[in-house]
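Below, in structure tokens: the form predicted alone, a single chain.
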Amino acid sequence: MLRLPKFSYHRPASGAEAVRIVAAHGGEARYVAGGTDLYPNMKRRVQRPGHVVALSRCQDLRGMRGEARSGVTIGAMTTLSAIEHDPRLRAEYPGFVHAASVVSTPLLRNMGTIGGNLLLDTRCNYYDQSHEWRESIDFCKKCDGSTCWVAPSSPRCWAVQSSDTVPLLCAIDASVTLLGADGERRVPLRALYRDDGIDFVQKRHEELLTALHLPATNGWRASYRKLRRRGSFDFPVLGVGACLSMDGDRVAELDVRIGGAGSWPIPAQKTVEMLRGAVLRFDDAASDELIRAAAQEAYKPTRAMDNTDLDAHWRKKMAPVFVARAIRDCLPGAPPRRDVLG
């Protein structure tokens, strides 16, 4: 049985108090929300904070406010299951709700929070193992070692961004509020993540993610497609978020982000460029052909490597397939998503 190491446990009553505690203890302190990511990492000794700052009493980090026509704000401590079952979000932000609903299992969604999912630690077959396993082959660059065992000659870590909500939320241009010792700042999610398996978010250590801001629903549609071995529980080995705005039959705006295949939500920029301004219709042969051709441009930037489940080459080949499916989901006339599989 893997056991937690010893640590000091703090239960602040507000986000501001939590920030003060982490700022006082520096790198020795970590925030914990639902604990579905941090505590397993602590048991494996890949994270070893001396101080754990629990956010469960911080009522200012809970709840939802706003409306679809102006945007909705969701507290970072709102659970994924609360998002999944909220009738207003299901009606107004169905793509986001679908992404939240395919995270892990119902039991873990009851514990896991949207703030925790946005800051989910990057994953890797060589990192997410017990201390003894990692010690037996030597430690990796992300924890205690100097070599990335996925790409030993690489100067960087290739651990994978595996959040289900991040690709979709980046595609719709959501933003977050970060609270630090010097006050609050609002950051677009597209600017929060960086392409680095270790230093994967651009925020200061003491900063606390307090809220997620969904943009106004002004006619855009969004979809999330997930590839995994099993129909539940598994992390994505490929996750595609797409957001599409139409001007009649013509594409006005499009954004596509690829998760589970790199250290950040990879923008499918060439796919977007090919389709922006194009005429697309649902269930139309010419449109389907154009979407397939544009989606093929997502093959090259997809950096599937041998650091998660399933064959890396096959995952890379599936990226254009899932990009095309996600874009078609967003076309006017496309039926609503009801499945949990890609």
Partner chain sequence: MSPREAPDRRKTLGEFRVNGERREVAYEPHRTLLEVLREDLDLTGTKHGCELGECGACTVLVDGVPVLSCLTLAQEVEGCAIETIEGMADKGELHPLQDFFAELGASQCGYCSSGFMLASKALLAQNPSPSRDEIRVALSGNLCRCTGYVKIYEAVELAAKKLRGEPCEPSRECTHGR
Second form
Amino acid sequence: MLRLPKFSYHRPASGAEAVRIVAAHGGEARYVAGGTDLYPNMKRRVQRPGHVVALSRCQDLRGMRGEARSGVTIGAMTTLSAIEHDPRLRAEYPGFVHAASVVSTPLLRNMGTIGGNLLLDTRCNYYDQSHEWRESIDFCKKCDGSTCWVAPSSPRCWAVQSSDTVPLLCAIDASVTLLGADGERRVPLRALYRDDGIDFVQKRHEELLTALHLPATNGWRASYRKLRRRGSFDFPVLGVGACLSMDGDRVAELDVRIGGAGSWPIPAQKTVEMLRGAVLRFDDAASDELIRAAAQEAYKPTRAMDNTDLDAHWRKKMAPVFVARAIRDCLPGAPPRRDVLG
Amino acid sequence: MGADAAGSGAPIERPEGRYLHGVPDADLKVVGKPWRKIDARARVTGQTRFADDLFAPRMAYCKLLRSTQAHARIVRIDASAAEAMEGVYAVLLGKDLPITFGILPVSQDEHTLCIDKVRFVGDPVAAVAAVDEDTAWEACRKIVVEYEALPLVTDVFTAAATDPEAPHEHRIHDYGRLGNFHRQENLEFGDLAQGFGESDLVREDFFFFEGNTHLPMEEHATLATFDPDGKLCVQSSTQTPHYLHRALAKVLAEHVPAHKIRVIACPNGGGFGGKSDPFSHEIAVAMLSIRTGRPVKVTLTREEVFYTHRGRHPVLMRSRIGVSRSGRIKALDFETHLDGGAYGSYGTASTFYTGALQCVTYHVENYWFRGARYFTNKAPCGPKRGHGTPQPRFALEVQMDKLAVELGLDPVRIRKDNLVPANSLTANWMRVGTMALGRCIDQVVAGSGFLDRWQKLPHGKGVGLACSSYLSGAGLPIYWNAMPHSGVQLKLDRSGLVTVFCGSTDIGQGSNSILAYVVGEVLGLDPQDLRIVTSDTDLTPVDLGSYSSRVTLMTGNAALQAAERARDLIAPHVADKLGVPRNRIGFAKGRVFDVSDPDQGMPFADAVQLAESKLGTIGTTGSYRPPKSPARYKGGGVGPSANYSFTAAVVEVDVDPETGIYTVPRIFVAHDIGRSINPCLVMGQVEGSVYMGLGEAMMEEMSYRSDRFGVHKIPSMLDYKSPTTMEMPELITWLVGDPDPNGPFGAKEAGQGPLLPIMPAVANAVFDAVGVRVDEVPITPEKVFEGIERARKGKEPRVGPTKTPHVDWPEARKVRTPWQGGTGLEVEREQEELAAARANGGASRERRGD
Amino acid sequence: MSPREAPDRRKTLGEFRVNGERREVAYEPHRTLLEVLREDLDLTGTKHGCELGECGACTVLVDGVPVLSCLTLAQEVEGCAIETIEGMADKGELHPLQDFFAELGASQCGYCSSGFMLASKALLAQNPSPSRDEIRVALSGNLCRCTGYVKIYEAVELAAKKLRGEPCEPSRECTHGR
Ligand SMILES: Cc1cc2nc3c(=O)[nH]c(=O)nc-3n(C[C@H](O)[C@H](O)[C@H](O)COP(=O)(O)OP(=O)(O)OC[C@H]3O[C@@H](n4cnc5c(N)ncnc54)[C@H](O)[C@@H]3O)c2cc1C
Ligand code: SF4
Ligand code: FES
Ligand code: FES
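Please give the other form, namely the form predicted together with its partner chain, since only the form predicted alone has been shown so far.
Below, the chain from earlier opens the complete complex, with every other chain and molecule after it.
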């Protein structure tokens, strides 16, 4: 049986107390929310905190406030299941709920939190392995070693951004509150992530993510398209979040983020630029052609590497297809998403 | 007549038809009914104790240190730091157990722990027993192993190219044929030149079937207890307690004699063939228990289960087939290349199996089979559900589809026209008995509306048909002997309790229940009232194990014999007491009575007491050995069976042409089961087989980083993809067939055959949907997409291999077919035999199997 | 405590409410609920196939919610109502789910069954008449290698009927094929 390494366990009653504990222990300490990312990593010995600080008793990290017209705030400890089954979120933020509902499995969603999902460790199939396995490859740069086996000549780590909600939440321009040793700050998610497999969040170690803020729903529509092998369990190996607002038939604003294909949610800059101001209608051949042409530009920035499930070249080729589909989903008249694959 | 006399002395083999297949359904009380499994309550209340559920006082935990290198010489091992750790009871190294073992007598090539070299990442090198698993794990980390790397071989082409002159350690093993060839087989049945000469169309195709693994939900575990009286008890998640017993007796010969070793197979949390070899961890804990005087348990992690493997061989194939204009198969030249991994395991048998059943579905006039198995530095392959036959079945069924299209026939017609006749011999001397494949095809074709939909659905949607056959148990045991394959003992108690003792192992398929149904039927008892004691080498007579779909047929027939003997012991005394003729005694509903006046009789318990007072203690035995096979040539020992099951399947696919991603909405399957002993359990086996076949077709694969250290790429439940509820399609099942004279009450196997047609049916459906041939398993979206792209670019819309390695095949062993007037022997030996017969008046030579 | 101090190896004394019973256990603080159930409480009906959240065999109910015991720290659920397979039958009387899993052979080797039945129980508590698709989704975090899920769906549907007080005979298709 795979077991956890030994550690000291702390169960503070508030976010502020949790921050104090982590600040005191520095790199030796880590927060745990649902533990569905941290504990597997600890069992595989890729994360070995001597102190684990549980957020489960912090009532201040729970609950939902606000309303769609002005924006909704969700406590970091809200489980993905709670989000999936919340009637108001389902009605007003269907894209977000869909993204949350295609994470892992129902059982894991009962445990995993939105905070943990936003700070999910990057993944790589040279890294998500037991200690013994990694010993066979002499470890890698992200943990205990010095070479990146995905790109041995590259100076960086290419581990993959693998949270399902992140691309969508970046596309809709959500933000989070971080509580640090010296106070709170609010950070747009678009500014939180870095293109680096090891150092992938711009936050200080002790900073606690206390809440997620969804923007007001003023006419935009969003969609998430996930590529994975099976309709359950699997992490995205490509996950496209798109958010579109229209001015009549014209694209007023568009944002597209590509997840699961690089170390951060990659902005599909060119695609967005090509479609800004374009006339788009649902189920219209000319619009589809425009979208397809623009989506083709998503091919280049996609950094699919040979460190996830499914073939890297194919995943890269799928990026334009998924980008186009995600954009089309956002057009007025498009049917709501129900599928679990693609 | 005493009980003992009745319980022995009869010949092991009984003539065909002695297994009650002729009893009409209406006369059966237990057989044919969807009874609950006798251990169902234990399984649904969490009370079934699997191996890892066992705990013992003073128990130590074992962890294995495994090789981090794929192919290396062990230069030095230093375990002193581990031995010195607090809480460590013992450390075992390779030199402590120098005797080799292996499942087949011809490949005793494994050490419990590697001594001088390691052959794949995960090869066990040391074993630690400690106070808890954490300590054992830490101790493993303190064992220093120094390796010197050797050349890495991870595919059949590299293996084939190994320089036979190179230093011997460049070979993974120093037995087998030259270089890294383990086996090379060449068998020719009939006249190939003539067959191809008579053909109107000859096709040559290449296929590849990637390896995959069993992935039982239960990780292997073993508890060994060496007691103060010098007896060793090993309780393990094994499908083959008898073979494990043999391996333990061999390796531990200096420490404990065979008769003091007891092996108990725990209920298995799934096996599928993956728990059929004796394993290092089982022997290591036994030795650690001897060393420490404590019970020692080992439980593998999921990653270690991937290294233990023994799963489906990756097989590269070339098939050249010649047919007449109307699609009749004239000649088949079939070549297989098995990537065996690091050890022999069942590989010799696997190699023959890749050539054994081609002729059992369709009549092949002339057949040529060549098979090579290679050693590579990967986890060893072995038997998985369908053992060696799904790979060639995939090739042949896809090739049939290609032939149909090329000849302008439909896939139904070409198959039905070629069906092997019932009660016939095939080109390679397999004896086919009852055969309802035609009816299976009719069912799925009608049920799915195949002919109205094939080639008529909109682009992206498709249907595919494929067929298969499988054996109900291997005709020969793994080591040559003349003893029964299966034995059953009955003990009849004065309370009316009948205890059934049998060495078989229930791995979830319900084999314990089969014993109860068969005995219950004959003795007129409620199966739930019997006590079934199985898989304990101290208590139960040998059954060879839960593999090759042999258990229902063989233990069923043995149980039938034992039960009939018990009935024959009791009936005369009841008859005397009732004053009626002996042939009027019936057994039903827990009573023994006069069939013409059922009120005249007595409870079963009274009947037992009556018999016991006349005869003494009542017990009987039954045994079974499959009928002698007409395939007497060397290699003909693999493939024969008492009977064969047949399956046909239609698969629907829905392909997204823009991505290559496809789903499977529905599968139609019809299975020739002969007669079901319990239709509900048969349904479960069929459904489970289809599920596993679908996983193989769509996603399951053992992949390695051949360029990077030869590590297994994804040894986890998350990354080795097993279909979830979201992938499992709607499944429509028919059970068909007529009782087969060789099966107990007419039964055939159900647990493996229905897996086989799924992979080719998916491939054929994908072709129907988007015109792309994926001649490889798994059929992944990337491959479908690649085919679509090729079509778009005007290239051949096919994805798959285009060559096989070069092999200097040994000279073919030529065997004349039955219709050429052959004898089942190689031509060469036919002559020898003739000469010998002339010389000494007739005694034919002993048949040999491999 | 200083950051460099070695992790606490001493056992903690905890009280668990398992299947309606209070049980006191001294256990090491890094142990998961799976380990404590199986190794300290001898409730071995909870199984494990990966210990990483990848199979669902270890599913138990915590306050009625199905979770994975292999990724749940035991300390975290002290005081919660924990239900394992051993608590599903009522004084020897099988729960309808158990009854139909047994009846149809939805439990072949049975290794995955406790996880499936507990996940199904939670589903039926929330949704007494789930459609087949709803059952599929609710059970999509549990893997079974034996059954192909077909009999499992049927068993859950029949149990739901029984719990609703409706007639619940297995269909002939299910037990004999078409
Ligand atoms: C088999 C399996 C499949 C999965 N599939 C998917 C998938 O398809 N898609 C997907 O997105 N995820 C998947 N996951 C990952 C995971 O379950 C989810 O991302 C989940 O939401 C993580 O949340 P958690 O609360 O469990 O995180 P935890 O494991 O508790 O934490 C994750 C990380 O975030 C840190 N952290 C957590 N909360 C905070 C906070 N409030 N402030 C600061 N730091 C914090 C932790 O220290 C840790 O480093 C899968 C996991 C498994 C085991
Ligand atoms: S991308 Fe490279 S450095 Fe990063 S985890 Fe993978 S192998 Fe290691
Ligand atoms: S043991 Fe596999 S999910 Fe917990
Ligand atoms: S019944 Fe064996 S894994 Fe489900």
